[in-house]
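Okay, so here's just one chain, in structure tokens, the form predicted on its own.
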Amino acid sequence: MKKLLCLLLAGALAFSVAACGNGAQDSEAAEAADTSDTAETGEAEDAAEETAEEDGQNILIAYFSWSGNTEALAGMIQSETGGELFEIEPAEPYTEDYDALLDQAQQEQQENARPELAAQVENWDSYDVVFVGYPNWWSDAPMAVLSFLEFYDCTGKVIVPFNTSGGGGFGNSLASIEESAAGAEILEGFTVAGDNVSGAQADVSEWISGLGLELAQ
């Protein structure tokens, strides 16, 4: 009888120990899973923050260029900012004859014309900052540039003008840009004589550095 009782007690003790062991293992597994989930969540959040820092502001570099000088300047800006290039082109191209071009540009200004454009930016809303470049025509921006700005809702955008000229700088164009880009914040622009564009990279870099933009890293 005593032997039987001892055997029963031993069996109960062994079962209890096994149950405790399994419970401890289950608890450790649960804690490990929780730790793993927490680590993965933290890593995901860190990765998202790093991506946001690397992405910076979405930048568009829109430009109108007749002689190629403004196009070259736009390329320098792209090399500094990583922005997307977009060429502003009228549906009916301007003449290649310089004297005839001057007459056409002056007539458009007198009529306050808004030439139809060949293409539009498909994802305008995705851009935070828009650089807008153009040559100085009769102390103002070409009317095609104003057509471009007025086609979109510029509210909340940051507009950064840049300009090439024969020596007249921005002329009266900044007032036109501000009026056509209603609701936008206009930052300090950059202007350079057309003959000096090829050597302007260092000046462009310094100008952009002073704008306080959030550039992609």
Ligand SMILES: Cc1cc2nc3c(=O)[nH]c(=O)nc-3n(C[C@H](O)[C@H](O)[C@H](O)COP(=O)(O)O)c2cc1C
Contents of the next structure:
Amino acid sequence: MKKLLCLLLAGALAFSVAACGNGAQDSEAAEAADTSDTAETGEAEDAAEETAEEDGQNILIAYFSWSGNTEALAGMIQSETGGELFEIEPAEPYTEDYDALLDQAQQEQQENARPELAAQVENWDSYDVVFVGYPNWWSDAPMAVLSFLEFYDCTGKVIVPFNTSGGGGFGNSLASIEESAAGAEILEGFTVAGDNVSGAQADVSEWISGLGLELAQ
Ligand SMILES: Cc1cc2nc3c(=O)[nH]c(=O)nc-3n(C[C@H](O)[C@H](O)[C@H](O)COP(=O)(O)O)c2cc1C
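Please move on to the form predicted in complex with this ligand, as the form predicted on its own is already shown.
Next comes the full complex, this chain leading.
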């Protein structure tokens, strides 16, 4: 009886070892198939990443400029990044008279106005990064710039502010930009005095290098 039990046990053990052996082979085969799948997926991902690196992020450089300083700075950013330029213009242009403009800008700010804009960006959704440039007006952004940001869905966009001023830098404008560009990630901005824009290319280049953007190669 003992002998029979031993034989039965030995048989059961041999069967389970054989089953295990097959299982191991099966899982090896499955792993090999998996590895080749992963290798193929990995290669496809590498290729997509390389293309993205070559193409870089899609960049828009939107700016408002009344007397040309911010526009010149936008041009420098364009030459560093290869982005698309877009001028933010109110549907009703601001006065050309400087003193009248001071009053108009102040009144708009007091009313927290959102002037209507003359044109829209085509393919807003296609841009990953939006540089937004403006002069310091009464320590804030011109209200037309806030109209611009609030017109679009900024969720998931990277917004990069830039600014020219008479010496006051960004003033309080960054808080306004952050509020109007709800849902966006705001990167470190760049500000320069209007009189110093023409000598700012090297600083612009250094600032952009430090932003960690994926620029087209
Ligand atoms: C209506 C108005 C308000 C301004 N307010 C300020 C200010 O509060 N602080 C400052 O530093 N510069 C101020 N400036 C100067 C401009 O920010 C500066 O000249 C800027 O470079 C102009 O840019 P733009 O040529 O692109 O219009 C003001 C200019 C204007 C027209």
